[in-house]
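The chain below stands alone and is given in structure tokens; this is the form predicted on its own.
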Amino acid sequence: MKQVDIVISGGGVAGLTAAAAFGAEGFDVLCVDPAPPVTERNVEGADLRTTAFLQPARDFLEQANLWPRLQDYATDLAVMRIVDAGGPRIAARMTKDFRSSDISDQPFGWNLPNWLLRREMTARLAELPNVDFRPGVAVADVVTRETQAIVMLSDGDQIRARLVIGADGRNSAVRQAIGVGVKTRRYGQKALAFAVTHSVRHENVSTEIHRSGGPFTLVPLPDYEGRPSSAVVWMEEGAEAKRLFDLAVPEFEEAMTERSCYVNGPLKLASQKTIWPIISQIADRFYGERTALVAEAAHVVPPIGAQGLNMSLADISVLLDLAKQKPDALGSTEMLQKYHRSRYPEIQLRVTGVDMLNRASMLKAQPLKDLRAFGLNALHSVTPVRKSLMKLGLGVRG
């Protein structure tokens, strides 16, 4: 039976992300999953969303060494820009700019597409004598003892791990293995997910409109031939969605131009559609016996404000931090309940603050919608609750 330091779950993002990173500090690494990535953008099942950065999630991968990869398709990210149009009329009504260099000299974060994401992680993966990645592979089980876990695979290997780390998504396998329950919220929603191009350019700014349903928002991308880009997700209540989905592609532009309050002008639908469920959800607890539950394994969030990955980026920071202080401890009770004990808290938060903001940006009643705006307008008067609400968002203390 093949002996290794960690076993990962999950081929996603955030799992490619904990093999590079423990790779690359020395551990013996195996990561499997089910599905092999699509690194194209317009191939059958690709993931067209995308992860903006935030400046502590691109610190830590450059410590992995995988920024050098990304850097040079990365899009800055300077303004937020929030957008109130909940008047009567599908319009702007109100629009504030929260500006990165009100509080630094970089960029609030850097935009990546996934499916380049996962090329790009893959490729460091195979310059990692040290790492296995065996996409196509599934955690059929893990049996866990004191000392260490016997991870079975799909394909009938069994592996010997000191630590197991549960990257396997909001269904995730090794946290049902371990018997860790999770609390989920449903709002109803769903959430599509594509790219556009438009003849306004983006300067930079990420924009996150509000009217109701949940927010539209575009994130800078590089150009797409020869046009400026930007990547769209457009929450709405779930049949809503699924209308809009199954829209003809000019009637769906139309809709999504008229949903954008033409503030980039006219939208061309530039990818694939996808959709998918929004819930927030949390688990029970982040470990159990030599095993560590990572990203949305251990929490989802609606995607408002570019927290999700970024809080699964500090998960595998903090796990990797405890495993170099002591490696002779790796995957230990010990260990374990530290990791837990300092991401439970401010995962709760989060999660709890992500809760508030969806559920204010799905309001329909015309005077909660003014009473919004007015809360909008109030916290970005005052400079230095602005200045400490996109230090929160950051994850920046003090």
Second form
Amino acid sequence: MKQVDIVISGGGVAGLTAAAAFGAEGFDVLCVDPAPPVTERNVEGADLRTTAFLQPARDFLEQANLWPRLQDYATDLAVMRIVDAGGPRIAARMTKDFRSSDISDQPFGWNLPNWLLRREMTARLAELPNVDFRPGVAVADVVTRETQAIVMLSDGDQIRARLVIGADGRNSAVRQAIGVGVKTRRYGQKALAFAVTHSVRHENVSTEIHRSGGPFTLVPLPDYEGRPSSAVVWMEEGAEAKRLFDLAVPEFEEAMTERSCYVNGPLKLASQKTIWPIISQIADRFYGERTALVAEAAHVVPPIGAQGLNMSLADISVLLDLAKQKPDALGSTEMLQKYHRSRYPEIQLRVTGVDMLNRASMLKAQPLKDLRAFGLNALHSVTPVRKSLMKLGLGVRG
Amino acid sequence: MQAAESTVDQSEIAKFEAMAAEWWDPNGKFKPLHMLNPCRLDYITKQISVDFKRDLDADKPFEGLRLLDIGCGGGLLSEPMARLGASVVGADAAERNIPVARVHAEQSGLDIDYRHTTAEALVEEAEKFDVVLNMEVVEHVADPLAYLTACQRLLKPGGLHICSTINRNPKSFAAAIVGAEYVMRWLPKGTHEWQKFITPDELFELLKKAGLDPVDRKGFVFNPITWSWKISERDTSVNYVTASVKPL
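Next, report the structure of the form predicted together with its partner chain; the form predicted on its own has already been given.
Below: every chain and molecule of the assembly, starting with the one above.
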């Protein structure tokens, strides 16, 4: 009978980070994922989204010994520019910059493409003798006992573990196996993600343009084929998003350039596109017997303000601290209840906050859009409010 | 007692058939057991499937497993276990239950070895099992430790022992005795003596002393709104079940 300390279900950025972090502390870890990670940029199934690691997340990656592999590929995010284009014409009518130099000598965050994160993180796991990463293998079922969890794998293997970490996404198989429910809010929106090149240098500015249907966000990337490049997340009402997704490249480029208010000049598509539905979701609780739920298995937010993965890494960080405090109590009810109590209220707050931002950005009615611009102006003009907001967004302050 | 079953007279058989009908009537005298049964079966089958690596979707997943059902009564657990392929011995200290269970197994077309015997007597006969089901019995015996030790000795090394009973606290007193016996009249008055109830921690200690390795406990919780039972990780305040393994 195979026995490990921890089984991690899910080999996305959260699952791989958890495997590296617990592995670095000497725990025996098995990490499984039904899909082998795509570690190249221009192939079918590549995750073209990018992740902006905010300051606390970077510290955690440092602790997990992952940052040294990643830093050379990271692009600094020094300025977050919020543009309101909610006037009758598609044009920037108010632009407000939030500068990281106001609150810190560090950038707000560092942006990396997800496919590259997977490549570097799996390479790191291969260096750890106590971590076994098995791509192409799914969790078929989990039976938990007071003393341990028994995990049935799709390859017929059965593994016993003191703790199962469900990092297997919004439709988490682990969460369903332990019978934890979720509350889901659907917006009827979809997000398109892709990379672009442009003529104007981004100067490490991340730009969020609000009009209606949801924000259009450009996040700086390293130059691609000799041209300045950015990652784009474009949120729109579902049918419109689908229409855009199906446009031929020249029409699509025209549409996105107009929607971007030409902030970086004409945009050229520089990758495939991916599309996924926007929801916000929170699990009824973040644990079950011998099981912890992290990342999107526990919470999903719309892709605004780089909150999602940074919340996820904070989950893993809290779980790791509890495991280090009492390694013998790994997976005990006491440990898992502490984890839940420490994360749930904070997550609830952030899920609500991002939900409000998203709904403000989706507004169609002109007076409400005007009110949004007025609100943005008010928040930005009062220096202490602006600085507090920035710190709150970063997660450097509860 | 008669020498062979063939000599049992027809009126006796008719009586056993009537009693079997009573045992197996979901709305009859044994209604609480029928209501609890899906929950108990769910727990038991899951525990067996993980310890013996059986796929519950297979046709006869428990084929090749020898299973003892102590306190088998009318066979409410023995029959589903036999259907899943286990080779089942059903034992009951109450003599009148045995022919009743036999008659019903025959009607169901199942081959189950029902015996009027006790755990201690089976130890004397050097019987060994992969699984011992010990459901709602331990609260009725005079010496729980001696009884659980006998259960342990009936297991092969690595074997699984599943034992359910009732907790001892004011809530279980209210639910099991006042509720089930007096208010609902589910059970005859005097079925339970509250002082004999055992808390989960006490049962874990007894199981360890008996030479078993307790690995799990869960609650069976009755919901009066949906009128059904469910398994709970946290609420073992009234009915609960444990799983223990005999060390290799």
